[in-house]
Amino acid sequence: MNRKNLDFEKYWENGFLFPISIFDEKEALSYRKELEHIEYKYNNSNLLPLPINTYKRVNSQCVMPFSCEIALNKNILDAVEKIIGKDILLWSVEFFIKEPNSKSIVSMHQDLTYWGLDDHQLQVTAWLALSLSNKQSGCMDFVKGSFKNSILPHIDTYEDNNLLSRGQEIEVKIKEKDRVNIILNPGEMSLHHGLTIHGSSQNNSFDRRIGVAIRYLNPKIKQIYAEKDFAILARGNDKYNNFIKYDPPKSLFDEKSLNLYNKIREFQSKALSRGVKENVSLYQGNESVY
């Protein structure tokens, strides 16, 4: 199935849409190689203020130019436009990586539980595969139609093998038959609504499972948990100015971008830690999982 013959009305029936072809396998491999080159250069080094996994997992678009190159791709934005309209903000780009035979999982949850966004219909997440994402490698599972619910009660488990910030898990038992496996080849992506219940199991394959989660907003949306929030204008116009706009980074981990990164992380952590006594990190652990 390619992007041109997709029925985007299915998104509003199911709360997700896949597969959408964005890159060919060669292009996907090229982006994978670029990511892994950065990992190799900065892993176990003192070249950065924070571990490289932190920058991959949280707002990589602030400090990695190629993250913005992916997120601002015309094919992706054309698909996003059909969901949230022609005016588009890029909110975040996150690399989610499951290492071979990883034991880590992500519990079933709704993204919007802790994001602090006031209009649930004006956002969408694109999840782009840079390696094969299937049941063996721990692909995402979506629950069809679950986005039609409001935010449901979640519990914070803080379990060691759960790499969400609080180990948040929806207080509803999800039957196996209700899970839709989101199988993607390298270069394909899915779109999902922030209220869609989803999670993923461990990677039992012998390859890394590499995905890029890209969060997009319509400029009408507001941040109501944090004092400030930030975004890149990806397409169209923003007449609302609910988010502080900034430009994509010009070089990898330059000083200006690192300072902005810290500022954005500080405000977003305040939103994420709402309801707990202390601020929590945006994600647990050192391994990237989704």
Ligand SMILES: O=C(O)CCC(=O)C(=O)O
Contents of the next structure:
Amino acid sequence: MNRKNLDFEKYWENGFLFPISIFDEKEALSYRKELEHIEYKYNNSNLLPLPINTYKRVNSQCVMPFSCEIALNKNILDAVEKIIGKDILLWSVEFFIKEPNSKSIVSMHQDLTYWGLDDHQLQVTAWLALSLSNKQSGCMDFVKGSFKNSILPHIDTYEDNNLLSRGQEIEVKIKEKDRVNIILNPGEMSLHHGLTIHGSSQNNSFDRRIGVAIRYLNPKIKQIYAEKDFAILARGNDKYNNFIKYDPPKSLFDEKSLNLYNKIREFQSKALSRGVKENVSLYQGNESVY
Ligand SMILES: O=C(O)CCC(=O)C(=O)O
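Given the form predicted alone, state the structure of the form predicted in complex with the named molecule.
Whole complex next, starting from this chain.
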């Protein structure tokens, strides 16, 4: 959809908006190649303190300049501004990757269940496709209007094929007919509210399904589970200082960024593991076969 014709009222009716064109196919392919180049170099290597999947799966903006560059793209921020206002913090960039014909899924859930954020209206996720995301490749499914609920009960399933760290799943039966398939071409994105019930099925296609989930916050929002939290100022001003601000990384996996990554991980793990019976770490990441 042309960005000029976007009806943001629909976001507040449905809890999501799509498709929104951000990059042409060539630009999307070039970002995909950059990601795959990094994967090729670091998969199954001992070059990094943590597995490469961990860095891809959460806070990649802290250690990978190209991921931060995507998240600070003007077209994306213009759309995000319409939802949360002109002051914008970049909180996390997360790659959700499903290999061709693989069993990975994302169980139906509400994001805000785990994040420890106090004001549910002051955040939004942009999910950008770097490959075709359709029913066959396991696109995201959203439940219309579900964001009007509060946080609903969830259980931890710990299923191996679940891309979520604890296999978090909403304890509400979602009918197949209520799942809206969010079909996106490479370079298109959707926006969704953190209370929107969503998830995705297996990739039954011959290509990888690569999505970049980018979490944005209005600086007024507060982290209430963890003692400290961190963000990059993406646009405007932050007069609240509820988050410790840091700069985009200067180079790929530089020492300073890797140290900061660990610090952020330490604090965010506390928020994420709240109420967990088993001891889980923050996204070790499923093994990628790429
Ligand atoms: O990529 C997916 O299939 C799910 C992503 C997701 O749960 C999210 O962006 O909040």
